[in-house]
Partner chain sequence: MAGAVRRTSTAGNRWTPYLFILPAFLVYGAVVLYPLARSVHLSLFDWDGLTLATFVGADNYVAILGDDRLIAAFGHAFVFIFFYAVLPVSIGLVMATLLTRSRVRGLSVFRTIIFLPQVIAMVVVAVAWRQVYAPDGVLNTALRTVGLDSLTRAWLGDYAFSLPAVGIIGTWVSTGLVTVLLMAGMARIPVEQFESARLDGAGPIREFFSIIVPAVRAETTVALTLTVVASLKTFDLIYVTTGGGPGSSTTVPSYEVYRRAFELGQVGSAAAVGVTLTVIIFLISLVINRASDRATS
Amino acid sequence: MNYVILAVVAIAVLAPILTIVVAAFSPASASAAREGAFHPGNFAVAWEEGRFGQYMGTSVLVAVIVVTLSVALSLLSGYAFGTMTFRGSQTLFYLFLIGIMVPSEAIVVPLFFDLRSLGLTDTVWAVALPQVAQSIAFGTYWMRAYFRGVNRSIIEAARLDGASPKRILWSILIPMGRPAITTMVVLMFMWTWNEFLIPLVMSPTGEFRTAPLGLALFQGQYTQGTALLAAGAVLVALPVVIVYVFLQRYFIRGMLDGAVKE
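In the form predicted alone, the structure of this chain alone:
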């Protein structure tokens, strides 16, 4: 019965995905239908007409900036909150949590005017830095939970051996926490890649449009047909799928470790 239930859920989850993939290979027009039912050339047409090369290049650049800065800073802040005691630590940690609780829609307008006054709008930093702040809020919470769950005897033994806090973090805790860190990387990459509102608002001229935004514009400007639109959707989703496939072992292990600790 367990396998029956899992099979039903799997079909329900995979059916929409398979529908999009099948539509991406279907004929884009009546004339194309006369040439056959299988059209892999839809991806090349969508890539060219939708300018997905430019948009995905911007998405990769933004994702690299956001994930790199967010992971590095989250490790440091999570290590401080998870292993150290200092005045105001609880209040400061709750301040970090505001970044998780407050949605982007509530702050994007004043944030746009702040960045415009600094001359950062229509730059990659205007698209990346707000997402760095949001990701650090989650990353601090995530890594704090991991560091608080580490056996304290390991840290104490390292201190007795003369290891500095920096050495404990980089040589002991980070190698031990590879699943948790990998899970955080995958989640941050996925959220950054799929972000729509911040690139739309922070780049009003469209110079730094990301792939999801480009897909929305492709639907409105280039085609109303489902085949090319489905091909564009597959192209936009493919990087996230590739990252997850390569890191799924660590991702699942990190999620399960977090569930056990909770």
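Think of the rigid core as the biggest set of C-alphas that the two forms share within 1.5 Å after superposition. Numbering follows the first chain given and starts at 1. Every value quoted in this text rests on a predicted model; they were computed, and no experiment measured them. What changes on going to the form predicted together with its partner chain:
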Second form
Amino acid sequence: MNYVILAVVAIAVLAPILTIVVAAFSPASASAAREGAFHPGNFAVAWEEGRFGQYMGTSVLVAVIVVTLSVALSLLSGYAFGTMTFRGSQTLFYLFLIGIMVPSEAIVVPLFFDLRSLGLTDTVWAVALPQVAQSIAFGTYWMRAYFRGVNRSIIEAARLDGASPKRILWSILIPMGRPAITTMVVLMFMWTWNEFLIPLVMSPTGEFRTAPLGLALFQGQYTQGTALLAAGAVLVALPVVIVYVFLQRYFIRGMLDGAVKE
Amino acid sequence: MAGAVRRTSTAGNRWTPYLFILPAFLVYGAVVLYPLARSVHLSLFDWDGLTLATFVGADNYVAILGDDRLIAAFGHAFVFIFFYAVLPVSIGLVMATLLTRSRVRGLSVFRTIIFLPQVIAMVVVAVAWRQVYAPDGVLNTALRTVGLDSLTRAWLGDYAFSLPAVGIIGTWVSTGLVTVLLMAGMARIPVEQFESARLDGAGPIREFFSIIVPAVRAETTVALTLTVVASLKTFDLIYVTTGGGPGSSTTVPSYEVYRRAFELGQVGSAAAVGVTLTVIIFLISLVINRASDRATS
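Go ahead and give the structure of the form predicted together with its partner chain, now that the form predicted alone is out.
After this comes the whole thing, all chains and molecules, with the earlier chain placed first.
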């Protein structure tokens, strides 16, 4: 009985995914259909002519900028919130928490018009910086929780040995916190890679079009090319799915523990 | 002497914490907090994004109440709460209970599969489901195969069915996350609780309502908060599947923000919708968490 439920639910989850994967290998045209039923060449066509190679390149660039900056800044701020006592820490921390809840819709409108008057739209920074800020809100919350959980005596011992706060962070706490940091990195990577609204608005000419945006555009332009559209969809989803397959416990733990409970 | 110098550098001075926070706060303040305040400011103006803006006070907010399309958008967002949050939590509670209370093999593989929709870009999810709902798609083909030809239709182009059709996609995305969350909570219930309930003659139904549901209240709260917020923020899904149509039958507040600001040139109105949406998100999460706190204490 239980296995029946497991099987039914697993099929229900996998069916739409399999539909798109099967479509991605199907013939793209009537003439292609005469050459057989299996067409891995669709991916090459989508990559070149569908320009998914270019979109994926932009996505990689944006993801590298967002993840690197967000991780670095979150480590610093989370370290201060988690291990130091100072005036206003509570208030400042709540300000950061707001950012986890604020929807992109609430900031994207003034952000676009202000950046436009500064001549900064259609730059990689217009696409990346809003996402850096959103990731920092989560990262600060997440790293603060980790630093608070660290045994105080380790920090005290290092301090008595004469290590500076910077050194304690860099050579003791960061190496120790590798699991928490990995979780943060995979979540930030996933959010950035999958983000849609911010790149859509911030690059109106499409010069910095990320992969999900390219896919949405492709979907709108070609009503006939189901096979190529499906191949593009698989390409867009693949990087995160691959990371998920190898690091899934970090994804699941992050999504479960990362929900704000305070 | 050297010792004294070292002492000051190890303790750091009282500005040290602020220096550590400063870089993060500068970026966050400039790109989230400041635009948030600017959104509130913009929402008080009538502005097309190009010419001079005129101050109109609360008019944009008042106009929301008189605009059928916006009322519909907020209504749809609440319908999506059912599909994104209520339905997945109900399914998740039952499914997690069955899986936790009986020893089944292959649970970790199952967990990996049902969590998968969470990591796939919403645009890809939307493209996949468009294939499912297409006139000659998987769903209609399946219906024809079992002889239910009369039920086939263009699901996403149908005035009555497009909203639930998009909602079901939300259910598909949320259910795995909710189930995995609840399973983690149920795994922490001490076995003795079930044993003593069984000695009292409690059947599986009573066990479910008197032990399991109360024990996972914290996880249920988190699940509801996450999924309700996700339902209110739905944008990519609508943008790719229906564009709010047919008519306005699937439009949502976040899609209206985009449409008004960047397609219709009603920037002030767009900002007002965005601010309203943000307030609703904060209020609903507050209510969910308050209700849970009260029930626990």
